[in-house]
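Take a look at this one chain, the form predicted alone, written out in structure tokens.
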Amino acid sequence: MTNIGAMLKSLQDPMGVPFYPLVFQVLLVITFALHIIFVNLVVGGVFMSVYGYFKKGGHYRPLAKSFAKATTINFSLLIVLGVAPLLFMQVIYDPFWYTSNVLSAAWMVGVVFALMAAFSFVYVFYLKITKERKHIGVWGVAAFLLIILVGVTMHAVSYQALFPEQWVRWYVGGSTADFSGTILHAFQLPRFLHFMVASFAITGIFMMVYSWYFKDRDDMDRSYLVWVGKAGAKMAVVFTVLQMAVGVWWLLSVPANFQFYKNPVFIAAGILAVVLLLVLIEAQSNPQRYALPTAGLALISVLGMTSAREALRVLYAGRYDYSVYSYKLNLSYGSTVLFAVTFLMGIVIVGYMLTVVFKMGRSSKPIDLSSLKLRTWSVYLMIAWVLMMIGIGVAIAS
């Protein structure tokens, strides 16, 4: 283990990190939580749209259309929000991440094309189901299978990164080295299912929010919205129970010497899951009333789970005397300030766009948005940011 630890440290970026590693670790947890929520919504959304298409009767067809449309948006956010945690991972866990990627390079390159194809299929399915075309289920099914394939790949690459003592054996595999990168070397079913089962619980909560969001529109069928809310609440509670069962199965697969069941971060995440389940049980009687509190609690619960995931990764890395907190520090205040300013500006601008979308979607009538102060701030901040980037470019060039 000592030699492995030395190897990992030698693979770190010799330039070090530009700011305190703890900050990158916190950002990794937060951004991954946001990313995985949209992963859950895409997995569950594609499944529900395809299921609704084949089910046909009752309210299933309009539900399929709504999910098909929402999934095109959620898929875009999945990809955009996936960039940040990927970058933060590369900053503080670069020896693990890059090595694992190289070991399964063909699969990781294939992920890009699989995502492109899956998004295209989702969009085709949405366009065709809107126009009531026949025999279009194949597009949705193909998209779902590709998404699962991407999930399997990302799980395997992330999981095999935790076992550096196996890397040489996987790479050599006998008397010759394997340069193909065509093998996924590690897979753990309960860990994978822990992400997949959650998709249907989060999608159920999304249906509750959907029911609440459109309840005041005069062009929406009230009986349809009530049905969506109740179906979503039922699905959320059933799959939250299954998620907890899978979580216990996954916990039993964690190395016993970690004693992870005693970890305070894991305990906190477990408590949040139980509270979420209790609220979902209470929400069965009136899903619209509990939609927003449940959604907020679900977000916090996912954040707790991603925090527990990071705590476990720290334990795995600690077996080789690897700690992100001892990463070489090479403070760069300029790049850090630029990142922080850009991040804050992005929050304001995205906040404005979300506010506009939220207000316009809740009513079938035109909405006056001229009084929104965020609009003015968004314009000024964008202009200031462009001028700042031009100034930095001129300063560097001169």
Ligand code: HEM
Given for the second form:
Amino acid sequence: MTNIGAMLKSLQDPMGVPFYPLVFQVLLVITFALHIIFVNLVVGGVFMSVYGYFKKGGHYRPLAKSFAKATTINFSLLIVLGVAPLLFMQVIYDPFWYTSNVLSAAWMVGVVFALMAAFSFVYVFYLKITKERKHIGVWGVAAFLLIILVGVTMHAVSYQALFPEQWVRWYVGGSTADFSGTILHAFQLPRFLHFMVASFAITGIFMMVYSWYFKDRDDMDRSYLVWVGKAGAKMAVVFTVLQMAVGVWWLLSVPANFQFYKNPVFIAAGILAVVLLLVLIEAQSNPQRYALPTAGLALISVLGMTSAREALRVLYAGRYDYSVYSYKLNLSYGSTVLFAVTFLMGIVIVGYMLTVVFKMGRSSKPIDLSSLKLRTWSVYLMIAWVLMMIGIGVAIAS
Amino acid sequence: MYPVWQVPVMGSALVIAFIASFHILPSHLATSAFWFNVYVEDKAYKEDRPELLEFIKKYVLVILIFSFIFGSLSGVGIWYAVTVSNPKGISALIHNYVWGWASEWVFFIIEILAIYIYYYTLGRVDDRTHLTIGLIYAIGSWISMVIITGIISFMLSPGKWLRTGGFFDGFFNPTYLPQLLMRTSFMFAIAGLYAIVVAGTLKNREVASFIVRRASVWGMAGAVLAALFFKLYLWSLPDTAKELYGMSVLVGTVPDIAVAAFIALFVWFIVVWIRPQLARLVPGVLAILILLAGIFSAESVRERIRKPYVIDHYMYSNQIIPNDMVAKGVQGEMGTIDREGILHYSYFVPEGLRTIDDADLLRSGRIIAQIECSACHTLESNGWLRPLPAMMEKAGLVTVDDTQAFIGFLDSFPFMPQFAGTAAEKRALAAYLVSIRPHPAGAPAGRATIGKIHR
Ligand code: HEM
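Having seen the form predicted alone, I'd like the form predicted in complex with this ligand now, please.
Everything in the complex follows now, all chains and molecules, and the chain you saw is the first one.
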């Protein structure tokens, strides 16, 4: 064991990390939670749009259309929200991440092409369903299967990273060698299902929010919205129960000596999940009213679960005396401040844009939002950012 | 050392090159297009010409699909391809520039929200709000270029960073400003090029020729400025890179392709300026393909003149760090590897091959070639990237002794790294190289030569 610890240590980047590892770890957990929520929305959204398309009758067709459109946007967000954990992961868990990626390199590069195909199919499906074209189910089904394939790969690579004692064997297998990276080496079904089953719970809650958001639009069909809310709430509650069952299964398949059921982070996440389930049961009678609190609680529960997942990784890594907190430090205050400033600016601008969408979506007629104060501020802030960089550049050059 | 990903025949470097060159078109479109868009939209409102909005709608849909499916995913693709081909290289970049990338990520979020909102709110919010969203996108995507250029140019010319290790010392490096100015100017030319294609598909021909003429002026202005800044860029290159730029084995005719593409595009702008009706879909798309060839050549020159380093004077392309980097407390690896041997230094080597013995000489040699040479050479004779068998022939190396001596002086070529490893490893590599080299007529295959060293 000790020499695996030494291997991991020696694989760490010799330059160290530019700020306290805890900060990267927290950012990793938060951004991964956002990533996985959008993964859930895309998996569930593609499924619902295809399901609704084949169901035809009742309210299913308009629902399928709405989901087809929403999924194009959610897919973009899924990608961009995947970039952040990808970045932070490589800062503190580089030995695990890089090795695991190289071991399945062909898959990881293949994933990119699968994603391009899947995203294009989602677009084709959306453009065709809006135009009421026939025989388009194949696009949706293909997209769905590709997305699952991407999920399988993502899971395998995240999971095989946790077993450094196997790496050399996987790579060179004794005296022969496979350098092509065409094999996925590890898979844990309950863990994978934990991400997939959740998709339908999260998508159900999304439907509740949808139903609430459009309820004041005079050009929307009331009975349709009520139906969407009810269907969503029902879906959410059923799949949350299933999700808990899968969670217990996962818990039973982690190494027993971790005693993970005693882990405070895990217990907290479990309590949050139970509370979410209770609220969902309560919400069945009036999904629209409960939509926002439920969504908020779901977000917090997902954060809890992703924190528990990180706590689990800390335990796995700890088996080889690897701790992110002892990563060599090479503090870079300047660049840390750059990010902090940029991030704050981003919040303001994103806030402005979300206000615009929110108000626009709620109104059935064109509206005038030019008096929003944040409008000019958003532009000024970006100009100020550029000026700041010019200032730093001049200072460095002189 | 991390394990090495071996792509048969093609070589992992070409996997990166293909994905990266594909990424060029959608990403440049994403950063450039909105400046032209906002300009036209502003005109539409100010001069009360709502028919111009037809163009806007089409143009944005092209950007949305092309840049936000293929552009953003090929961007992720470059990252993955680099991760699996050169993990230690990307690790070095990330451990320096994580906050730079994280800041860029903030702008990615802004861009994505802005473009979707822009597309879906056209005609549903007031003009000023809509223009502001467009402007937010335009500035935001340009800023993402401001950031990524800092990191890309850092790899070529880290400048003061090598001494100080400072984030901004590396970011604002000697080639940063010329590159940023060049890319920014060229961005307008690219926006013009795309706009001409989209205009070619418009039904209202009057609007089309209006757009085409404006776009070609943007194109010409951007191109002229970019050419000027290119001169500045060449002048700012570090001396070693300048030397490599002059070496024809390394860069060959690649810069000429870039120049030819540039001239062709300039002519195209002039032609459509004089006769906007010629701006139809097919010639427009052709012009874009020429653009691709041009940018690809220019970027590949930048990659080539960085050799033998992935980060200039810090890390070799084969992920070995030759020298100490005092400011960050990094120890050079050369001494240790020469002492212990590369096969001991790397974890991912089959147990039996770590210690060189005659029986496994060629297999050990192959692993060494994989670790130290495959970043720039494929091992198969039908490989696409400077295949080693052909290189052996080119260097006129026939015997193991000569080859071993050659390996000892590898770094006398300005574009190759110094060999790292023990004398026995040098010999194993030499034996392997001789065994894969095409055999001179008459000689009965490599066995004879290998037989010699078994004695
Ligand atoms: C359809 C697309 C995608 C699906 C279905 C998907 C699904 C998943 C799943 C299920 C996991 C968790 C694996 C586990 O812990 O066992 C995961 C992790 C991850 N995903 Fe994705 N993903 C997708 C796209 C992306 C993209 C485009 C990126 C990067 C830009 C990305 C970056 C990541 C990262 C970095 C992790 C690991 C985080 C960690 O281990 O903490 N994903 N993904």
